[in-house]
Amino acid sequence: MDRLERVVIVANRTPAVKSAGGLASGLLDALKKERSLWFGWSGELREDPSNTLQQFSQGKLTVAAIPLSPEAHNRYYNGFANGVLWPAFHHRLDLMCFTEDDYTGYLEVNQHMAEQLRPLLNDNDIIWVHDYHLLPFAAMCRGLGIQQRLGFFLHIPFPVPSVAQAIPRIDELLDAMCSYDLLGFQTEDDRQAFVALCRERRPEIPIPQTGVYPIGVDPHALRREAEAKPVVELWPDAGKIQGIISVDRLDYTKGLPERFKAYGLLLEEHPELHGNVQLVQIAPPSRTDVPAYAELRHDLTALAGEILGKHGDLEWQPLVYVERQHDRAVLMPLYRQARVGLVTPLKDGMNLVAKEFVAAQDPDDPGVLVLSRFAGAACQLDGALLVNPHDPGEVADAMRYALTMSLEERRARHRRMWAVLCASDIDGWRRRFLVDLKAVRTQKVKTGEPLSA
């Protein structure tokens, strides 16, 4: 890119705050080393958040954050972006809850987000808009006259047209994203879903174009990581007990409570293992306001204890159980310990922690990973033992032939997955969507059809 191109970072949240995640760490790095903009909400609820727009630069990335009032985040954020959308786009509309207030309000946050993005730009800037709490963004830059070229990228699945279509306001929604110049997604199952939906209910709409980018981790600098001294020693009789180590947000569409049940088969199933296995599952709360997590939080700690009554006894404990937060540099060396990496959600679009599993082993003597076919890393990591985590017999087993399995088999497997992370790693990623969304610019015809890797 020339040198008067600016990547503008558009996200519900900013890396001004600790929480911002994932999309945060993968891209900050490399950010500060070129002139570029991360715009997006500081965190902060104010009751009059007009006029408040705060900046600060990190390295050549200046940061651009707004407040937004309690009740607007409400409705775009805890309303429709995570009432509606995620539940649905993660095949869960038992879990939907529509109000028309709350779509009003997802729409005005948006608008909102546009108008104070709109005096920070530049003519050649590049807009790279994340994730499904901005999916009208593009339609509502549009509307301001904003020209630039505008790219989304989402991070979560997007769902089949037969799900897709009980969304409410679907139609309005494939509109506005037809508003952006290229769509990227985390796999081709994503991208086929969307343009198959476009075409059955808005086929008068020309699809933009559209592209597979599965998000990649740095594997180098998260095996220095997992190469420092640990903070907690899990497992320290390595000899004696095998680690099954498993980290999640605490979501229903981890698949938590069936993680647990397969692992209570698994010690039913093989006494022999009582006193040498111990999972460790690490799931801090979110969302702890709304019923469904208030559920899967009392459910999971009701399994929990099962296990523990069952199975457990003075010298050994089966499960242990953690509800906070850990930072990267702890969890890093607590993946090197452990013979098993247990990442089964039930619907994911990529799963980092699949990723940051495979990085942190030692290629001496690597763990294992067990992965559930529906997260989006299914895709790329053909060494994990692949399971259905609806099925607790198949976990179980997966389980057992992981922590049995020869070290030869587990140097192969990792050998493999070591490769792909390499060759797709989140600088790769990021180079080759913003590679693509400067090409679009100049093709006139828009298909829907995937730009070539």
Ligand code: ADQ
Second form
Amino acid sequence: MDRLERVVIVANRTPAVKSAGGLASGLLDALKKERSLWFGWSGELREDPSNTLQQFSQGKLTVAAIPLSPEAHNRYYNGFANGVLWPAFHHRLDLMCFTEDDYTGYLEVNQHMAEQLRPLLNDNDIIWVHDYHLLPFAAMCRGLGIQQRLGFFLHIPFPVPSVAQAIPRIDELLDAMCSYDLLGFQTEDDRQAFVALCRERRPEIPIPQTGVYPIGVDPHALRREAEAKPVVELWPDAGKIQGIISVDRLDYTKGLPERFKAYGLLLEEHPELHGNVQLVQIAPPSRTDVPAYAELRHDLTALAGEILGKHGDLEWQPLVYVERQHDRAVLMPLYRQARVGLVTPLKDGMNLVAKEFVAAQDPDDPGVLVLSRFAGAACQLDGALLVNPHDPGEVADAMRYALTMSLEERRARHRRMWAVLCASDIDGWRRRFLVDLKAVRTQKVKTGEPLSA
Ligand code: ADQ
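Could the form predicted in complex with the ligand be shown next, to go alongside the form predicted alone?
All chains and molecules follow, beginning with the one already shown.
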């Protein structure tokens, strides 16, 4: 028996050999320093995926990755995870597209992943599973006799009960989620929505321990990256053009068409801004196999053309719309050059771009964050201008206010948000979750009450 404790991360994707951004970058640095294992899909599709586990090491972290067949991946990932759970958990029931076959595929991949993980486990491992792709993973593990502690963190919002009830097979999914020992959410609202749904629909099933763990960033490292010499200088004409920046995955939850409409309205209502302001939107396409994403891309291109045609002239482009992916080394100095960070998702678990924008700012001359009140980050970043992304007038007013805000107010708002970033950083997020997961078995309380109130 191996007596040393080891953290095992299970996520849809394993980090690539060289990886940046998202969940991977936040956790990776810490995991490389302690004995740990990261298990998930390699990103590779193979007609016959049996017996093809690949393993490699990054520091003390071992990465174990399996391929999937194109058919299994399509039903599990495109079909149920991104065709049902993603839209429904973001309150877009109109985009939900359920088939029995996709649901079966989702369960089969979860079962397959649990079977592949089992021989890699040691007795003293603690297993931390991530996100909506793996809601039933713990139930599969328990069915295989895996006894180790199993914690789960949901990166996206949990829907309110009136919406969640419309998800086909929701009761089975809730039962399976209750096989975890600890369930972590981004916000208290998400946690309460889950507990309320369980109490309403599955009163006989004991709810495991739950907690709120808002994911953070590494503010000091991000600030250092932002201070580096910019790879691109977007607004070099000091002060003449004020930059507004938005960076997202191209996703219907991120509120891009609504944002473009609000920006169009700002330009209409404030002709004095013409020639003096520019919105840069970076939005690489994602999940291109899911039909709703192709439609969104089409609509957005049309809206961008409309703004450019209506307001632009030969000397000034009001909008720069870029689909190409850029890494953090490019983005962080760009955030620092912008006067406004415009982050207006219609619904978002946390939204790390909002936190990265704040971290990148020069504290002596910071930019202003305009943030949707429906992003998890809005619960923490009280120095942002909070807006309803569905109301173009409100968003346009906030942009206008941000562009004219006094230096003193900008500094004060930034100071408050910087303090929040430091007090709840990515390392604290990881440590708090793991401390709670280690403690949970000994407590044996199964009430659904918050572990860390
Ligand atoms: P995402 O929906 O992918 O993640 P987000 O938090 O905005 O959303 O971004 C995650 C990471 O990807 C950030 O580090 C960000 O910088 C990077 N990223 C986003 N767009 C990018 C772009 N165009 N180019 C380069 N990098 C980009 C899910 C949930 C979120 C939650 C995160 C983490 O949907 O609500 O905040 O997980 O828990």
